[in-house]
Every structure is written in C-alpha cells, then in structure tokens.
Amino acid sequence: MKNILLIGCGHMGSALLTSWIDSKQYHITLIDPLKINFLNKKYKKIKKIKIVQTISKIENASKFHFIVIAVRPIDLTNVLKELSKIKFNKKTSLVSVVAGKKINIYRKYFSNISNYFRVMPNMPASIGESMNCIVFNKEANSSKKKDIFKLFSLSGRSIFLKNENEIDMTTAISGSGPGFIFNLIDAMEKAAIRLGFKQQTARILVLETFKGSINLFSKSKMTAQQLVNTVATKGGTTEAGLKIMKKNKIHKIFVDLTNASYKKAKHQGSINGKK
C-alpha cells in the first residue's frame, strides 16, 4: 500500500480524496487545520485515513511515496516554508495541483526531491470523471510517471501534455470549464422557469438536454458546428435562438473568458507574481 500526503481538503482536494478514498492500494494522510473538525467528523473512523492537525506534526515523513499539494495559490508560499522544514524521501513524488504554479517554485524549497508533477484535474473528480492533464520534470523517472498516472486515473482520464504553458492553458478549458458550464445551465434553466416550468421540471428539462447532447457529440463523427446545422431547420425555432447567440456574439464571450482564465494562470506563474 502506498502513502499519499495530501494536503488542502478544499472544493478540489476533497473531490481527489472522494475518487482516491475506495481504493485498496492507498493509506492517506490529510491535513488542512481549517477543516480539522470536518475532517475528524467524517473521516476519522476511516482506517485508511489518518488526520493531522498541522504540517509541523507530520511524523516519519519518508514513508509518502506521493506529496500532493491542493491548497489555495495564495496559502502555497506559507504550507512551502513549512514543508521544507521536513526531511521526506528523495523518492517521493510531489504532485502540485495549484493553478497558475509552476514546477520550480516547488524546487526551491526541496533540494533532496527529484520528481516533480504538475495536474490539473477539475471537479467532476468527485464523481470519477475528471479530466486530469499532467506534466513533469525533466528529471522525473518513468515508473514515477506511470504511477502518477495510475493515481490520478482514479479520478477520471488522464492525459500527459508537453509542457507548463499547456497546463495553464488547460486551466482555462477543463480546469475552470465546470464553472462556465454551470453557469450555462444556470442561466438555462431560469430562461425554463421565465417561460412558466417549474423548477423542478425545468431543471429535468435542461440536464438531460446538456446529457443528451453532451453523448451524441460524443458519439458523432460531425463537429459540433455540423451537428448546430444538423438542429437548426431553416426558418425553424433553433435558428430563431442562434441568431440571438450571433447577435449577442457568443463565440467571442468564450474566447474572451477562457483568455481570461488563462491570463490569471499565467499571472499566478511564481509566488512572487514574476515570470
């Protein structure tokens, strides 16, 4: 069985723990003094499961085969001081799923670590849907990829990029993409309720429209620009909606706001705010 130190037990790290929690080859230690009292409520029965308060508390650190870091970019700088306090196995692997920090801030603090991970997974982690991008060290050994891969793969796909860039860009796609599709059937299903449903059905109405879609793109050889042509009918109600969204310029809204996710990834580069 394999350690993993997983620490920050916020939206992401939790949804990581949900998808890691069932399987047999992991022992997990958590720490996130914020939510001590949650986690002992919920977790401390667990055996596989051990909680910590705080870092400084961490005993035989050189048992984690995994350190994986999910806290907020702005706490990094501080759990980094105390991390580096600790002496752990030059074997261990530290996994960063930190938006916007790059691998080598990581290095400065540990001079006996040699591989390093960068993911980006996104919230559906806590279903097993997850789509998780990594990228690596130079450095780091192939059997410590495989098993990075194996780990995050509990948590839904997992694909290797070539490089740091591609993780931020990534951010903005299916890092940050749940929330902007949140937002869509958010504002789909109270234009539902506008026309007169009830919540309830109007929420059946637009999940199973986002579902159905989602599976026949899937499914399709079309893009989807050829299955929109496939929907909208000549003079027909879909084209009606279409022209608003051409209006409205809704191609442009999206690459704006993924620039804008991708701009705050790159900002959020170093803990000193500097490339």
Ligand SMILES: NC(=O)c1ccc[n+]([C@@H]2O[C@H](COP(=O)([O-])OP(=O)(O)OC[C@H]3O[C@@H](n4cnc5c(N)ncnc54)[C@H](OP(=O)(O)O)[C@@H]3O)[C@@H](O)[C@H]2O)c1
Contents of the next structure:
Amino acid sequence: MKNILLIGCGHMGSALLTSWIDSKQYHITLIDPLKINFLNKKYKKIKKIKIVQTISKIENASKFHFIVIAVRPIDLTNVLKELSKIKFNKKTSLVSVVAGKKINIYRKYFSNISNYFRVMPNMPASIGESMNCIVFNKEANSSKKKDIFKLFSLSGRSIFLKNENEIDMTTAISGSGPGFIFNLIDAMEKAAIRLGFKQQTARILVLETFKGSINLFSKSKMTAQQLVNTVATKGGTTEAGLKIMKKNKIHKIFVDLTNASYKKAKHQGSINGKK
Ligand SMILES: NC(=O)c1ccc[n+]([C@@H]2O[C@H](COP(=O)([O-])OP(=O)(O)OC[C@H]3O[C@@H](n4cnc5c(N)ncnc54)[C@H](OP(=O)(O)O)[C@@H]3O)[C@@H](O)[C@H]2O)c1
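Next block: the form predicted together with the ligand, after the form predicted on its own:
Now the full complex is given, and it begins with the chain already shown.
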C-alpha cells in the first residue's frame, strides 16, 4: 500500500483527500497545523490516516511515495524550506496543485527527488468529478507518471498536458472555471428571485436547467453554438434574452476573465521572488 504525505487540508487538499480515503488504497499522513484539532476529530476513526502537527515532526520520511502540496501560493516558500530539511526517498514523487508555481521552484529545494508533477485539479474533486491536468519534469519516470495518473483519476478525469504554460492556461479554464460557473448560477438564481420565485424554487429551476443543458451538450454531437440555435426560435423568448447577452458582450467577458486568471497564474511563478 502506497503512502501519501498531504500538506495543506483546505478546500482543495480535503477535496482530493475524500477520493483517496474512499479508495482505501493509500496510507495518508496529513499536515495542516492550525486545523489539527479539526482533523483529529474528523479522521480519528480512519486507520489509514495519520495526522502530524508540523512538517518538522514527520517521521520515517523515506516511506512516502507521494508528497502532495496543497497550500496557498503565499505559504509555499515556508513549506518548501521546512520540507527541504527532511530526507525523502529518491523514489518519492513531489506533486503540487499550487497555481502558477513552476517545477523549477521545487527542484531547488530537493537534491534527491527527481520526479516532479504539477497538477491542476478543480473543486468538483470533492464529489469525484474533478478535471485534473498534469505536467511533469523531463526526468520523470514513466511508472511514476502512471502512479500520479491513477492517484488523481480517483478524484475525476485526468489528462497530461504538454508543458507548464498549458497548466497556467488550464488554471484559467478548468481550475478557476467552477468559480465562474457558480457565479453564473448565482446570477441566474438571483434573476429568478427578482422575477418573483421563492429561493427554493429558483434553485431547482436553475440547477435542473444547468444540469439538463450540460447533459444534452455532453450527449450531443453539436457545438455549443449550434445548440444555442436549436433553442433560439426566430423572434422568440430565448432570442430576446440572447440579444442582451450579445449587447453585453458575454464572449468578450469570458475572454477577459480567462486572460486575467491566466496572467495571474503566470505571474504567481515570480511572487516572493522565487522563480
Ligand atoms: N480551491 C480551488 O478550487 C483550487 C483549484 C485548483 C488548485 N488550487 C490550489 O490549491 C492550493 C490550495 O488552495 P485552497 O483553495 O485549498 O486554499 P485553502 O483552503 O486556503 O487551503 C490551504 C491550506 O493550507 C494550510 N497551510 C498553510 N500553511 C501550511 C503549512 N505550513 N503546512 C500545512 N498546511 C498549511 C492552510 O492553513 P491556514 O488556513 O490555517 O493558513 C489551509 O488550510 C492553492 O495553491 C491553489 O492554487 C485550488
């Protein structure tokens, strides 16, 4: 049974953790200093989980097959400084889900680790429906690539990307995407309430509309734009609403917001002066 060291059990770390626990295939050591009481309470009955207070208290470090880093970019330097004091096994794979931070940053801290991965998951990982995009360093060994693919596929669909620029690009699409989608859902719910529906009804109407549209899109051979045309009867109600979307430049809004997110991911590689 393989061993995972998970550093950072916030939104993303715990979303991934859920699928790894469910699989019963891994021993997992968790570190998140300020959440230690919460973690102890939540996972005390699960034998395969061990909670350690801080990185400096890690024991038997050579047993870890994967170190998964899921802290905020701003906390990364501290975490790497602490981790670099520990002697890990040279077969250990270091995996980071931290947005923007390049593999070269991690390499500087470890002399005996040769397999580095950057993964961009998303929040639906918490229900096993993540979109995981994976890149690795040139030296990464093919059996380690398979191991990482298997590990992340437990939380959803996984694909390998060509390079780190693509990881920054996907951060703006699938990584941040759920945030954009939830904002659209929120806008539609609030519009339904404004028309006069109660919150509970608005939620059902909007949820089923998003679900049905996504399922139709996934089962259809048409493009999204072709599907728009099937709904928008000439001179009809949908067309009246679509005119407002066009006037407010919905496509441009999405170009702008994904560009902003992509630029942020690219810039993140240089914050704290750690390129
Ligand atoms: N959220 C997403 O949808 C998403 C998607 C893709 C990728 N990511 C990436 O995932 C990473 C985490 O994001 P998040 O949304 O999960 O943030 P988060 O909820 O703030 O979680 C980060 C966790 O790391 C903990 N932490 C800070 N310093 C630590 C240390 N030295 N040792 C161990 N744990 C430490 C934090 O504890 P405190 O709160 O006590 O400081 C917090 O619980 C980010 O780098 C982000 O780019 C997030």
